[in-house]
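One chain follows as structure tokens, the form predicted on its own.
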Amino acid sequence: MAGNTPKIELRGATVDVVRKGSGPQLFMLHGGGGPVAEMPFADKLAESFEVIAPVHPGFNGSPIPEHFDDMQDLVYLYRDLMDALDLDDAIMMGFSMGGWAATELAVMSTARISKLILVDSVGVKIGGREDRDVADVFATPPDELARLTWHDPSKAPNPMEMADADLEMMQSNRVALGLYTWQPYMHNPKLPHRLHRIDVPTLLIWGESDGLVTPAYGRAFCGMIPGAEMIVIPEAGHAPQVEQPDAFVGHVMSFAQ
């Protein structure tokens, strides 16, 4: 199904957002892979749902701000984006880096949200000082990477077999990542202090097998979030939404009605 990508301008940024489908919003932050509004799941939940899924400064080809050095402007560069589409009651989703960036903003408030979905989410520390919470996808081997990522790592993306052109994005996509999630990683230490001000119905969904952000981490991350649940779905690794795209779509359904 495909959506109209309108250009919405912002403070010092120019944000693509893909719009797909119709009834109740689906507000959808994309993690460090790239932009999932064009995947099968997304267009099965367009079939119930107004899919609005903003496409990171960085990402895709789009410009960095210059001012942009971390997660906390991309933050307020969506709470100026949430405004601007008059979002009313809205089911906000983010997965993985995208999962940080809704729980952040559901922190400030969640006067525009009903509900909140974090899909194998980062954002907390739930170790110690030295323990690795998530694993290092700058320096980890690729093959390696697609073990902890997939649970069937034949369905990872080929390099060998990519485009040059997919190849560059892939790689300016891994830049952008590292601005927004590098320093301290994929976590914002005062976050935890923070989550008792989410006061919206929130699941977290996450993949079984997912070495990169286990199961463990998300078990933590979910109870440090008043009420907050928990579905764990087999078969899966760090994308359930790709390797089990209707059990996903079934959890998201229950879980909105």
Contents of the next structure:
Amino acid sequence: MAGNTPKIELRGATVDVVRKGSGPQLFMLHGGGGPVAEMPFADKLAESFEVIAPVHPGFNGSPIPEHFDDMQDLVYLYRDLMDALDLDDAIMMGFSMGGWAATELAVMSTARISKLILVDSVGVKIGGREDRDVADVFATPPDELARLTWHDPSKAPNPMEMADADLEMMQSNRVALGLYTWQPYMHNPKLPHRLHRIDVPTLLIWGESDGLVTPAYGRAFCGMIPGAEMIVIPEAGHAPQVEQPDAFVGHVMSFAQ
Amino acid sequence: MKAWFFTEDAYPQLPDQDTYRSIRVNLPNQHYDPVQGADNYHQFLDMWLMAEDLGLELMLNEHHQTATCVVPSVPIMAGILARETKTARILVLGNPLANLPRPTRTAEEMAMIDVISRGRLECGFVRGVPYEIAPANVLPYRGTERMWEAHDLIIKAWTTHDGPFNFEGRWFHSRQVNIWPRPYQQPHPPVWVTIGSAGTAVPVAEHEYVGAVFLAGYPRIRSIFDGYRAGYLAKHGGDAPIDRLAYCALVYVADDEEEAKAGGETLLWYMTSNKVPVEYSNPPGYHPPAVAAQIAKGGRGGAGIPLEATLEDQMARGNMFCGTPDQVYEQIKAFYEYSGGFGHLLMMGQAGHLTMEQTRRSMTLFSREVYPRLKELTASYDADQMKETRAALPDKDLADLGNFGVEFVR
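Right, the form predicted on its own is done; let's see the coordinates for the form predicted in complex with the partner chain.
Every component of the complex follows; first up is the chain already shown.
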């Protein structure tokens, strides 16, 4: 199901926002792999929700605004976007780096959201300075990256089989991911001191086989958010919504009730 | 023409290439024997001193976490040479400004070398090759802009003599800039910048800096130098002097062809050793997406430098000048005319396992029998005449030569 994708003009940036389905608002922030709103799990969710999924500037061929330097720029842009869309009691769901963005937004204000869902999310530093909490996706051999990312690594996209245009898009997405997450790598050191401000029900969903950001990381992250709960989906890696869409949608539906 | 002797100061005493994935970034330094390393450093310093004795100028550079160049701090080598040499120009090419945290430190280091050498520093600024990103931990996206901002701060630091100034840029901040010492040369040492495309050449030409091209060969040299010349003409309303352009290639000169071939093949270690996987050669935002896509596909063997490089092929590309003195002169002259002219030849005269004695023989033959003719060649340079000469040389059909050298496009 192709969504309607209006461009929303905000101060300093234009954002593509996929919208589809009807029902309670589900504000969905994608991860570093790129937009996910056209995937089967999102279609399924659109049967029960109005899915509202912005494309982070730099992804899917959209330009990176000249003044953008890091995650904070994305977060402030999305504060404006949430106002422009007049979100009201939305469920905010973020995947991976989108989970980080969602967490930053939630500690700023939960006025427009009713619940928060973080999926294999980055954003905090759990271990010590010599612990590699999140695999260095920018310096890991492609085969190992596939093994860390997927429960079934055969699902990883194979550059040799991709059309040039798709491969270029993937490379552009990587640039944007680098911009938002480079340093401090995949986290904001200040976040743990702010997570107490999250006062909406929060669910963390994790793929049991995620080797990029492990379930142990998820459990530690979960412990930092007041009242948060965590569900681990078996036979899924960093993208449980792709590898186990039915289980994933089931957990979202029951949490949303 | 000025000729510059260059060695990357490699550590070639490595295990079999099949036993490691990358010569750069993650090769464990258990393979580096510091006793052997000390011998290497002293040998390379001796080579530079030998080159000065032969009347050559000196070039040195810096790389990180790699056996291909064990100079992670070029100011240290340049500082030694500033004291040990007496007459040669010392070209640092270059300071990797996009990857360095504090431009004022570079301004200080370079000023110090300029003073110790009594004004013999030529100061290069570079963005750095892609495999420098992991060691530097600096986002490569907008690296060129970072480099130019650092450059602006350094030039201002070099040329401000009335107390501190303030600099609050996008990337670099220093609120009390007032360097001691200031440069020996006035207003500051000559500046060089590496260029790898017509586009990157333009700002370099506008500043009237020397634009240096590495290993672009016949396939790319015209477009890059033409970009420089066009940028120069547009800004300054005249032809770019040839001393504003430099070309770097591997050079080996021998008494006979057989020796030349052996020496040239030994030099090729520079290319055949450069085993770098895609995760280090394609950091996000370094290459334009279309180039990055090709690297991701493995279309350029990961790093793009063909590990199976042959001497004939590299000579055909204009990346290697190799032969007897007469042959090397003819090869350089042909490339010089095809390119439209350049005033500096940067010679990688030593690489890999090439010995001190081989290097000495090659550079001696170069300086005695090739260099004087190159000097004559450029002394008679006339811009209009060169345009005619060049027009008579149609673009070579080089379609089969592929993308070699794209690493140096920046």
